[in-house]
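Only one chain is included here, represented as structure tokens and corresponding to the form predicted alone.
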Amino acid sequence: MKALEGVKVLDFTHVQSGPTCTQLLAWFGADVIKVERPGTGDITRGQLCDVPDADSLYFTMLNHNKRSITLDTKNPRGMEVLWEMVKVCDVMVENFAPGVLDRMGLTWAKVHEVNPRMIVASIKGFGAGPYEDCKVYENVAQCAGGAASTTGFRDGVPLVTGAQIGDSGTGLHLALGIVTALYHRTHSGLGQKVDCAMQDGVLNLCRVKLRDQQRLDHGPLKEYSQFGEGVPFGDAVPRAGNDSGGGQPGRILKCKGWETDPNAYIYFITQAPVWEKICDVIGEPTWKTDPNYAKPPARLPRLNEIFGRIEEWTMTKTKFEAMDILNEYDIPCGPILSMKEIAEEKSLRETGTVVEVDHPKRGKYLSVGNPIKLSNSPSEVKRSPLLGEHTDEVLRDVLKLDEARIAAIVESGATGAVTRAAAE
């Protein structure tokens, strides 16, 4: 039995932020029934295409195991069916704008009165405060969560991460908000609203640079590379190039083929507990003893020197023959993997994390799998709905309607434009 098997989530989600959340539930064995506009869906169908007449992989990688119904909201049948589906759906969840749901009639208050165990889950930029009606997207939250400030190296500008942590980041937040709602209505009986805002959910991700600010209050960041060259401190914290979050000194080296290769390094760190062991590696047996290499205090204002002797060596080595020798030793490293050589990594299809999907209209892609492996509940990763695909069979089989009940709803073009067979 799928983890989720049995749960039916309305799915008002578009882009990303949202259909990140739902794709997890649906994932996890949640019937996510994604309502769309009649005619475009969701706009991410037609950015970035790559195959003529197919759908974006911007949009089937964020919305695989889903159902697609078309529904014209403006339509009186429309709400009509709409009103249905919250009747019988567990969790709603919605990233519009800011009052968008609330102009629809869908209001908490109503909702909560037509279905009391029904949960609202929505994504907006901003918490409640000076900002709370404004549009957000993935940069402009990495941005006020705290993420650009402190990435990127100190006399360079701000810097934004290619991970999406504003966007999928809060996604992911918000299924654990709705996993934890489900499991609070067992004991309960009533939904409730789920909130994330994006600005809070890259916050949370950023919390070792919260952790830092106060830190800084007491003294300078003596991990931090800028310490040891004695640069001082402003009021906020700094950006730390590739420094480790940790505690431990940590920089991104070059290693051999890095003339050709823009991904020919690996990240290593000075770990305190092995660095005799390091020491040995890159031929320095002398600086185990020294005073001023032996020990971590010592070792901060000669970093660069440290890092650059250490560099000496891994350009004597692929980032892959380098970390075989550094594994040996327990020696903190990771090699920098460009997106080629995870999509060709064996192991990462074996486990699920990268699939293989294949789509009617644009043949075999690659995808990512769930993240989240759990024992008893596997997780299949099903292709993406075609815009409206599964109207009928919602209508059918989630609402019980009858044929006539269909026919009647198709015909005042509630779900989508009225063909003239239809119509006769």
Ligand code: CAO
Second form
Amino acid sequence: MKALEGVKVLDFTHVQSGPTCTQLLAWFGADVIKVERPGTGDITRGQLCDVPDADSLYFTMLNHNKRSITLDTKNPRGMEVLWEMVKVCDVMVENFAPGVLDRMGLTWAKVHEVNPRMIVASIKGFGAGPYEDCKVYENVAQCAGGAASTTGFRDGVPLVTGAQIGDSGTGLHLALGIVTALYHRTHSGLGQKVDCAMQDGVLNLCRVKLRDQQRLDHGPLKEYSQFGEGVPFGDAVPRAGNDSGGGQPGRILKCKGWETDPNAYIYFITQAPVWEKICDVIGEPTWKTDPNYAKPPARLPRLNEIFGRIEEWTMTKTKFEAMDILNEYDIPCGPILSMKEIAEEKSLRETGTVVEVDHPKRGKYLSVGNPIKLSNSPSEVKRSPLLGEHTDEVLRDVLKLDEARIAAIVESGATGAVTRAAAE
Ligand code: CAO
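Next block: the form predicted in complex with the named molecule, after the form predicted alone:
Let's see the whole complex now, leading with the same chain.
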């Protein structure tokens, strides 16, 4: 039995943030029924397309293991069906712009009255405050959540990161809120509202930078390279390039081949407990006892010099050779892996973190499987649904509507354009 088997999810999500949340629930075994607009469906089905007439990878990689039903919620019959779903589902997840759900009449008060056990989970860009009515996409959240102002180099513009911490990060937060509310319901018998704002989710992931903001009141941030460079700090946490965000200084260093390979680099951490080993590996044994290098506080003003010397060593090795040598000495480090290298990595295939999925319209493609591994409920990645693939099945088997009612719904156009065959 899957961990969330028996849990029915009315998936009213679109684009990336909401779908990542419901995909996780589906991987854990929930029956996730995605409600989509007839004709177009989730807008991502048709975005960044690479194969003609096939759902985009953007869509397929965010909507595995779900069923799809088409329903026009601007059609009264469509709304009737949606309310039937509210009655039988355990969780509703949505990430529409602020106000959309209320305009549909799906207020928390009404949903709670119709199905007191239902958990209603929402993602919005911002929580209550000056921006609560704003529409938000990934990079807006990265900027408003403190990630952009603290990412990049001091002398450059703020940077967004490729990791989708605003969308997928918030989806992950919301999934935790939902399973927590499901657990609470086992005691209380009642559902509750679960909200996660993207700004809040990003800030949660940037909490070390709020830590540093407060440390600034008590003096310079000595582990930042700019301290050793003698550059004064301003009143806000600066961008720290590739400095480590933790207590053990680290940097990205060039490896053999860096002149032509944009990813011939390694992340190298000068972890204090292995400092003596680092000195031996790079050929600076006197640094083990030299008071200018022996202890961590003495090294902080000299990070540029120290990492410069370590880089002279890493440039004589490929990133993988350097990894092998450094791991022998328990020196924490990591190669900068390209997406190509990750896609080809055998061990990621073996753990199911990278999976090959077959799709009737696009053929085989790679996806990221469930990164969270449960010992008793392993995740099996199933292809994303075609638009409206399960409409009949859901009306009949989940909502248990009789033939006359289904015919009336179809005839109204609520599930999509009416073909003669369907209407007769
Ligand atoms: N049938 C008919 N209409 C439907 C429908 C259906 N099945 N599903 C949705 N709609 C309608 C809604 O009723 C709404 O119409 P109204 O504005 O007339 O009430 C409209 O479609 C969708 O609303 P939207 O404003 O959410 O969509 P958008 O494309 O303009 O905005 C986004 C997209 C992502 C900016 C916005 O949804 C948002 O801010 N969401 C919250 C934050 C979020 O999750 N952002 C991350 C997105 S991923 O980067």
